[in-house]
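The data below hold one chain only, encoded as structure tokens and taken in the form predicted on its own.
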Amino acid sequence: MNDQIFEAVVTTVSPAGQPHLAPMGVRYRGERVVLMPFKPSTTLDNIVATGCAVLNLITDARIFAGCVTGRRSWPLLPAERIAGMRLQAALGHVELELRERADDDQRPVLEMARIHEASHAPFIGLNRAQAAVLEGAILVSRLRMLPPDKVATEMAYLQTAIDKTAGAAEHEAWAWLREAVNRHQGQPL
């Protein structure tokens, strides 16, 4: 298995038709993508139950933030030829099934295959900024596991880049990201 991670958020619906949205590393093998969401998850549920997802491919990094700090509610477009849902800030989507699953008592692995792929926007590069909050976010997915001095070095940190290159989207999901750091951390907001 390719072992580079791509960060993507996936969408999936649950069988009562309630969209779920997780951000997401995933690797490519082939002409599948590989998922490895954690037990227990909704995102893990749904696939399992419905057989499908749909992996959004976006660089609007308030999504990223806002998954991990409460904020899922975003603007959604029926997929294309799965039952499933899409992200409108998609620069790209790919609609997958899944085909195999190997169970793990932590992170099954789900191999998906590609049932059709579109693109919706030109991808113009990514900033600085879009890639401090994509950190930013993984490190507040993982406050519970980590020390509290390593997340304030790595958030003092990636404030630069936020400093340097950050657009009005990027500063409001890096704000999130600390209201949650420091709410996790008993701090005054």
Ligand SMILES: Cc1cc2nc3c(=O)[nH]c(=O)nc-3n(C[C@H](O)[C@H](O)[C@H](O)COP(=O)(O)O)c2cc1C
Given for the second form:
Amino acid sequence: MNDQIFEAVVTTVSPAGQPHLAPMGVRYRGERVVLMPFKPSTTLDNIVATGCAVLNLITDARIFAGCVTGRRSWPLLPAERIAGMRLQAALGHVELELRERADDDQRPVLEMARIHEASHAPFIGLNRAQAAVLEGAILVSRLRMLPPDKVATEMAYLQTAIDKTAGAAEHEAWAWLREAVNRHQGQPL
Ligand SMILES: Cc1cc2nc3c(=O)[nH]c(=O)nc-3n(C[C@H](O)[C@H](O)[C@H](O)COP(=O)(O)O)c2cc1C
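Given the form predicted on its own above, produce the structure of the same protein in the form predicted together with the named molecule.
Shown next: the complete complex, the earlier chain at its head.
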């Protein structure tokens, strides 16, 4: 059976102080948080260089869609116990330090210890449109690997959840994803 994976946004900072955001699937292994970035990865480079990262637990689906469509500037705040940054929009965040690294040519495994965690806003329930944006963001991040008809079919399926359950943020995120798909497929935007 596969490990259960939770989608979040990992914020890191380069040794020169440049913040970086990336959506990442995380696994929880006991008290540890496990990250598996594919090489090459700025997130990987930053964690190896600084030993730190922040796990941001979010429901603002625009951040997932934004990161895969070139919109990586989201308001950040300083972390409390590590030299890092967290997303202002995070419902909660976990400050992490690298404990173990299993290197790999394609996908190293980073085991991170929880140094500090805090909640900032309540979780108000699952929203299908947020889940649809998340799935759409994964499709957009794989546009070069997927057949165009598969992308079109899956976007059309996900559209139902957008139409029925989206708020303004999900509509905005969905528009960015559709624009990216249309641009890739050479269709009018
Ligand atoms: C929901 C979601 C989950 C993702 N999970 C991972 C992951 O676990 N590992 C990974 O390398 N990339 C993952 N990606 C793709 C990265 O976010 C993207 O390639 C990013 O640019 C990572 O590279 P970077 O560290 O150089 O920014 C995910 C993308 C999305 C939308």
